[in-house]
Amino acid sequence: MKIKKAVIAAAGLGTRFLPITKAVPKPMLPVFDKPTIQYIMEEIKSAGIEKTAIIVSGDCPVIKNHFSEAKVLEENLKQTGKKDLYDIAMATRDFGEIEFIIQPTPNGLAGALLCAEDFIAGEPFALLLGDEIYANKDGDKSCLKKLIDEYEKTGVSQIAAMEVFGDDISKYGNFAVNEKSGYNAVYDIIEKPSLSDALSNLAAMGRYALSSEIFTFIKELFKTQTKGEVYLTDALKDMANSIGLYACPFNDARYDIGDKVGYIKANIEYSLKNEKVSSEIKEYLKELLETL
């Protein structure tokens, strides 16, 4: 079955970026000249998906406004002949159907995803975390496209995987795999283990291609966990042991925008990719390096 829908989990409170995230949702933090969530929507569009649900916490007009019509701005750019800027503004409205769904209680990623069950309506779907950007080499498939292709080929849910080393493993979901018919079949997964408890050096990234059966496993967790955060990791473990889950390796660049160092790295690297400013940025970095 083809994947035609995507869900972006963007309802986090952004506590690691206070105080700016009191007023600006973390997915709207800019990386060079675009908010994080626009890069994510571009990845979704490039994968051929036309219907997206964005899970937000409470009323979130900033994200809605970004993907909506801005009459005064658009008309001004048109009348003053600023075609390049007009095209940039209009591109934010070229991402197909977008539905905003409120997560009323901050009870974790599993709770956020459960809010989108009606939107998914029994279909397979892509899930993307709202604070991660993935960059693929020119001509290569995006991380999301790789996951979707593997799902549509195997019929088994997929999770993006990267190798991490040392104490960094404690930042991620961590899993163990068995080789099965050429695929990495997940047989155990835990959330943010200590280095001594890690199952492997494989970390779960913020991109998934999932069957709608994941909602069954999430709802089973909520039957016993009525308070606090419910981990999607636990539902994925149950799925892996019941109907299967594959780890799909990803080796290109990933930026954790929810981490301050990751955010700075992303801004530097994306500015270096921009033809208009890259030479100035390079010169500045060279000068700065001499002072360190």
Contents of the next structure:
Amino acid sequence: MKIKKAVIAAAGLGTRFLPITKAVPKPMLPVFDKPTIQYIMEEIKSAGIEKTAIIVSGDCPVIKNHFSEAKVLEENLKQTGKKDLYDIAMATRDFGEIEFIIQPTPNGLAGALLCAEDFIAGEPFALLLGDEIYANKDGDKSCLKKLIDEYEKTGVSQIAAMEVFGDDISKYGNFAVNEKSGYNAVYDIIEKPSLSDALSNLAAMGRYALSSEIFTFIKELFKTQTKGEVYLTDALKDMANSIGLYACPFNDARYDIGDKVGYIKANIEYSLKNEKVSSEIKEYLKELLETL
Ligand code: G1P
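After the form predicted alone, can we look at the form predicted together with ligand G1P?
Below: every chain and molecule of the assembly, starting with the one above.
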């Protein structure tokens, strides 16, 4: 079955980024000149998906406005003949259908995803965590497209996998795999282990291609876990042990926008990618380096 829908999990309260996230939703934090959520919508669009649900923690008018018509601005740019800027403004409205779904209680990533069950309606789908952005090299298949293609080829759910070193493993879902006809079949997975409990150095990254059976595993967990955060990782473990789950490596650069250092790195790198400002930024960075 083809993957035609995507879900962005963006309902975090942004506590790691206070005070800015008190009034500005985390998905709206800019990386160079675009909000994080726009990079994620671009990733979804370039993977050929036209229906997206964004899971948010409350009514988020700022995110909705970003992807909607801005009459006064658009008219102004049109009348003053600022075609480049008009195109930039209009591109924010070209991401197919977007549905906003509120996660009423902060009950973890599994709880957030469960809110999208009706939207998914039994189809396979892509899941993207809203605080990571991915950049593929020109000509390379993006991480998301790779996961989707592998899902469509095998019918087995896919999770993006990256090797990490040392204590970093305790920031991620961590899994153990068996090689099975050229694929990395996951047979165990734990959420954020200490280095001594780690199963391997393979970490789960925030991109997934999942069959809708994941909702059955999530609902099973909620039968016994009625309080606190329910991990998607636990549902993935049950999925791995019954219908299977593959870990899929990727080549994209990944930026962790939920982390202050990751956020700054992304801003520096994306500004260096921009033709208009890159040489000025390079000069500035060189000068700054001399003083450090
Ligand atoms: C989530 C997942 C974790 C995954 C990570 C990737 O954790 O629960 O399994 O490895 O994203 O960034 P979070 O960083 O949202 O706590």
